[in-house]
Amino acid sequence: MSWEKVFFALLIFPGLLYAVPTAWLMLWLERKFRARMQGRIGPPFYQPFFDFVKLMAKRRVLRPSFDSIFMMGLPLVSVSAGLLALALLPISSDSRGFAGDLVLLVAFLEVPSLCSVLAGFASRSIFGQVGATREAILSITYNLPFLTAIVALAYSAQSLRLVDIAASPAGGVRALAVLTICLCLPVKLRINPFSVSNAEQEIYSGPATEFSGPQLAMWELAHGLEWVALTGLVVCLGLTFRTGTWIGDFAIYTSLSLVLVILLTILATGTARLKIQQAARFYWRWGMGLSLVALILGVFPDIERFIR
């Protein structure tokens, strides 16, 4: 991959200039559809952008210098990880990638969750610490099926390159692995029925309870970038949408990502929050079960051919 394509992916598409407005659009879609399902009007489409500007203009709560630097650095790391993860996605038909980019992508996707856990304890708030503890427990729970599904995809394609996985033929392994990843999206995005780490009625805003001003604005942006990166991951690895033209790939990729946001919002609005024990049981039973079946079919492809 040339340096020109690297900078284009990081700064233009699917990087900074595309990802940030799309993150605000996805956050608005989530709020708008949730409001309409609850019989409310909902915010205008530019509300997430105005919220970001308003938070950036607010004064931060004074803290010791080290705590202040640490609490500002964590959301910045999360935002950077989201942008880097997006730059690795094989969206266009001429994507090349590099050996092992799948491993790097998974690492970048896990950075926001890790930073959220650290932020909860760095805030020195009991509410933030409770949210961070829940986030850590859930992270251990859902990462096992999530990573097992990723391994199944890589083993089935016999490659750790995202381009090779996306270009591999559809089959049972791919369907089960992508279904497992979809099951992990609500908990990774902290929405119902798996929003126990940031339950507003119980612990205010979870790990970000004590954050304010620009720090909170960057956390909101990082959360929006998680929406863009995770929905993009499902679209790129789960659906064969490439048309051979850059404009066609862009339009189909963006449209499918927004449709996935709407479906996740409908799920979140129509379900109640589960307890942490129930959430862990769900992922151990269903998520791990599906991912193990996908891994077995990937390791022993003759089984899938026999079933067919």
Contents of the next structure:
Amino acid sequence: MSWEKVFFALLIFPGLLYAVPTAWLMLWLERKFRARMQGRIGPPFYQPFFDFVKLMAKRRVLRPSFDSIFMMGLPLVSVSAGLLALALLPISSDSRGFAGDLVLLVAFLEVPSLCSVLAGFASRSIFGQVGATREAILSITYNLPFLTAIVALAYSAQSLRLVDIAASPAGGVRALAVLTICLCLPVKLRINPFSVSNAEQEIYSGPATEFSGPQLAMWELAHGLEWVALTGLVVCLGLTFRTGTWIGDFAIYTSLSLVLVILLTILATGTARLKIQQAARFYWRWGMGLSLVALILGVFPDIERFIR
Amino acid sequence: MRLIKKLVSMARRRSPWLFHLNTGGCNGCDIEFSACLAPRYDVEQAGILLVGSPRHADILCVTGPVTRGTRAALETIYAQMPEPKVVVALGNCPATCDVFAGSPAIEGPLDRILPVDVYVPGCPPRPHDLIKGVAQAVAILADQQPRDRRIIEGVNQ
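Given the form predicted alone above, what does the protein look like in the form predicted together with its partner chain?
Then the entire complex follows, led off by the chain already shown.
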């Protein structure tokens, strides 16, 4: 990968210049669809942008220096991890990637959740601590099926390169693994029915309760980037063809991500919050079941051929 | 620089986040307040959100005469909100203590304790009035309407 390509991916597409407006668009779509489903009109499309500007312009709350380093640093790490994860996605057909970029992507996707756990404890608020504990427990429950699905994908493609996995033939393993990753999206994005860690009627905003002004703006942006990165991951892994042209890939990728956002919002609005035990049971039963089947099919491809 | 100032003022006008606090009222104003968030009035159209943490809020909406038990909480919450912030007194209670006036358990009215920017009278005020009051508060936030001089100089306290 040449340096120009790395900078292009980080700063223009699918990095900063594309990802930040798309993150705001996705946050707006989520709020708008929720409002429409509840019989309300909902916010105008520029709402997340103005929220961001307003929060950036708020005055800072004075804190002890060590705390303030943590509280400013963690959301920034979270935002940069989101951008780095996005830069790794193999969207156009001419992206090459490098060996092992799948492992790096999975690590970057886990950073926002880790940051949010640390932030909850760093803020020293009781609500933040409860939220952080819940987030940590949930991250164990969803990562088991999520990582098993990723391993199944990598094994069946015999590669740790995202490009090779995206180019591998469609089949049972790929369908089941992508379905498992889809199942993990609501809990990774902390939306209903798995909004346990930021349950607003119980613990306010969970780990973000004590954050204000620019720090909160960064958390919102990090959350938006998580939406872009995770929906993008599902589209990249689930799409079995590439159009060959840059514009075609871009259009299909963006529109499918937005459709996924709408579907997730419908799920979030239509359901109520589960308890943490119920969420864990769901992922360990159904998520684990699906991903184990994918893994077995991936390790023993003869079984799939036999069924066919 | 002027462009940034204009953008910030625009953003403050379009995304006011409210924190709602009952300081010992009868819950009448609070019911009217929640009606604003429901589909009929739907204040989210104007970017108004109800937030759970005072750290996230721009506008503090206070209902109820301030009782002895709630005064400390009120002061803490006001101190926790980052600047710029605006206080809205919802209903008659925070403005005059209404029927509770003269009670030994009351430390209000609200402007003895905090600088109040906007009063919304009524027992309870209708949701329209509430939205109008929030709109005035938003204008103060966006620097489009001057603050009451007494508030700036702290004579109220």
